[in-house]
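This document opens with one chain alone, in structure tokens, the form predicted on its own.
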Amino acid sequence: MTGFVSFFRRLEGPQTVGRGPAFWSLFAVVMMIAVAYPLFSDGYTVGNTVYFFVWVFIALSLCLIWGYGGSLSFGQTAFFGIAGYGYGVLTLNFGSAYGFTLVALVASVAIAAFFAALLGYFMFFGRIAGVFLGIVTLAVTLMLERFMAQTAGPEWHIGSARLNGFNGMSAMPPLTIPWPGEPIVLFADVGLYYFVLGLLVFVYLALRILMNSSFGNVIVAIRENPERAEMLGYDVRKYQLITFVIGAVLAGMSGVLYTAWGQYITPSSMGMTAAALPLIWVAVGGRSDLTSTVVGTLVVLAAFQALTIYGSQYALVFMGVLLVLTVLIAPNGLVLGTMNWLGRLAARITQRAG
């Protein structure tokens, strides 16, 4: 029982912002609003909100690898695409009966994790670090995008699943949950909203526990001073590899959910723009904190989508300007900086009242 309580106490700690009754009360209020949201909204808006939630997973993966681990990776969209295409190939070949889409989800994420483990092994045990790690992951991502873009011919197929080149794969079945009488099909509506919301909350809380554990403390220590961490007896390369694989699992989950949401996947999901956007979301939110990353990603995505109404080129220019302003004004993140300022303000008010 003591160990169980100690486990959940790790929801709060030095590596995550937010603690105490005030934070968790606010968290509970946000959750109640999120649960009630579909009751007061139309199906299209709910489905669009699912689209926002889907991208939070890849942002959290980058927060883990870059923010906590200190390794800038452009490879998250590669794992996104690998898992998305994996889901498409599996479901187009085997269908959605008997809950196979859930099996395909797990299998596709596992494929992305295996690829990350293979790539990460050669990078981290080959002592590739810093800017060179970013270059290698970007090269792998662009290579996969170029390869998938040229698979338009009829010879490019896996079983009955055509890869279709730059046009991508389509008509994949949505996630389906087996149920007595009739299976529950999670189209981009209320059902998928609650499924993704529950999964997102679980991942967020699990990452808080992980980062406030001894594992998270070691990862942050490696980010701050890898030589000192190694002198203390920690296998730096092993910890970096594990973090990289966990990040790939999250990015792969994002890819599968995106594919199931829209029932399509294209090589552009692994392009340069797709690789750069998550970096902006995480940088604006605050790469060294999970809560800031979630809030920043949702806010920036909403702004980005609103701007695309007037033209995608303006939205991309806005993203670039926002990144430059963030680096110059609040290098630790606009959302994280605001949260820290509010925390200090609340502490002053409490101190004066006392």
The other form holds:
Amino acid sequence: MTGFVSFFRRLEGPQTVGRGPAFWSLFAVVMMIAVAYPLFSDGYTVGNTVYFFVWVFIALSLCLIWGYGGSLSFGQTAFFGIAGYGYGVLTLNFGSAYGFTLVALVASVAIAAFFAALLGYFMFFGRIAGVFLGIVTLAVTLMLERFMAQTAGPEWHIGSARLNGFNGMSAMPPLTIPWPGEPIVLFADVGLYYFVLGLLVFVYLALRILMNSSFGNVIVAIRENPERAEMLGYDVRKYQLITFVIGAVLAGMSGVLYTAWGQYITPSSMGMTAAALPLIWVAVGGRSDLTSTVVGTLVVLAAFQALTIYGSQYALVFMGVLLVLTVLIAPNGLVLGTMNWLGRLAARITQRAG
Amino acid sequence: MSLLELRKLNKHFGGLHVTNAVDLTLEAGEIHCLIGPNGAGKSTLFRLILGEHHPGSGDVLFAGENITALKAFARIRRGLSVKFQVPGVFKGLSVRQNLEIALQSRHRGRELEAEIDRLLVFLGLASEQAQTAGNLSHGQKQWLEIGMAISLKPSLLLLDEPTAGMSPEETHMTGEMVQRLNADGMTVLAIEHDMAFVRQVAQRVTVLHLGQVFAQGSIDEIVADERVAAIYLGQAHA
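Please give the corresponding structure for the form predicted together with the partner chain, as opposed to the form predicted on its own shown earlier.
First the chain shown before, then all remaining chains and molecules of the complex.
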């Protein structure tokens, strides 16, 4: 029983911003709004919101590896792409009956995790760190993009699934939940919205617990001073590898959900622009905090989309400017900076009142 | 039985012979100081003991086991612990969290909290526990790192210049801390330039010079040794 309680007590801790009744009340209000939201909106807008949610997982993966772990990975898109293509290949071959799309979801994420374990093993046990980690991971994702882009001919297929080169794969079935009578097909509107929202809340809370656990302590210790962490008896490389694999699972979830949402995946999802954007969302939000990452990613994505609609050529330039401004004004992230400022303000007010 | 035994340890950095066939034996329960001019190979010797460097040849034996091939973290788990020359605290984290990270592999839950509180008092850092470790004074950082090192309850504690940058009072307090730890059964090997500290704590002193063991004995024997004075003076004139 006490173990059970202390498990949930880890929802709060030194590694996550937000604690106490005020924070969780706000969390509950946001949840209620999120749950009620489809009732007050049309299917297209809801589907578009799912699109935003889908990207949060890859942002959280970067938050974990870079913000908490201190290793800048430029290649989370590689795992995004592997899982996305994995879902395409599996579902185009085996269809969506008997809940197979859910099996494909898990299997594709597992493939991405396996790939990350392999790559991570050579990187971390080869003592690659700092900027070189960023270079290697970037090279991997760009190589995958190049490779997939040249798979245009009919000879490039896995089973009955054609890879289709630069045009990518399409027409894979959406996620489908088996149900007595009629299976529930999660098209990119209300159905998928609740599925992804549920997954997102679960992942967010699970990561809060993980980061405030003794495991999370070691991860931030490695970020602060890897030599000291090792000299406290922690096998630094093992912890880095585990974090990297968890990050790949999250990025892979983004990949599968994206593929299931749009029913397509192309090599450019592993390209340079795709690799750079998550870095900007996470840096602008606040890479060392989960909540800041989620809020920052959603805000920046919505702003990016609005800009793309009203002046598409400037959207990427604006992203660059936003990154530069963040680095200059609030290097720890604009959302995190604002939250910390609000926290200090509240503390001062209560102090004055008391 | 000797706790630590170094047998003919050799380490080259390119053409530089940093430690040259170093033999050193540490008895369980002693406080042993390692002195020598800059560049004598003291810190390298520490890194060889800890497994951060691996020797070109020679063996490291700890509690009778040959640990030469073991990785650093595995040596720590066998009962070694270290405080570095430059304070190696987790600067961005609170003092309390620094100690929690050091203690969490041995304690859980309420016991862990109690152990952190006890250590905070022992280190005189109780009122600083919420402070970010990077904001501590230099001396406080040194103590915090000593606290992290001893929280592993090591059988051998390595201290690389534990009093560097400390005032004479702080140095003396650190000496008393080391003696208290030793009284509880901890063996200590310290690199130190501060002779007041060495005089205060050392039961045996080894002088390292140009990567070799130059002299060994009690502090009085070492101080009386004219050859030892000569290498320090030679260093000063060079």
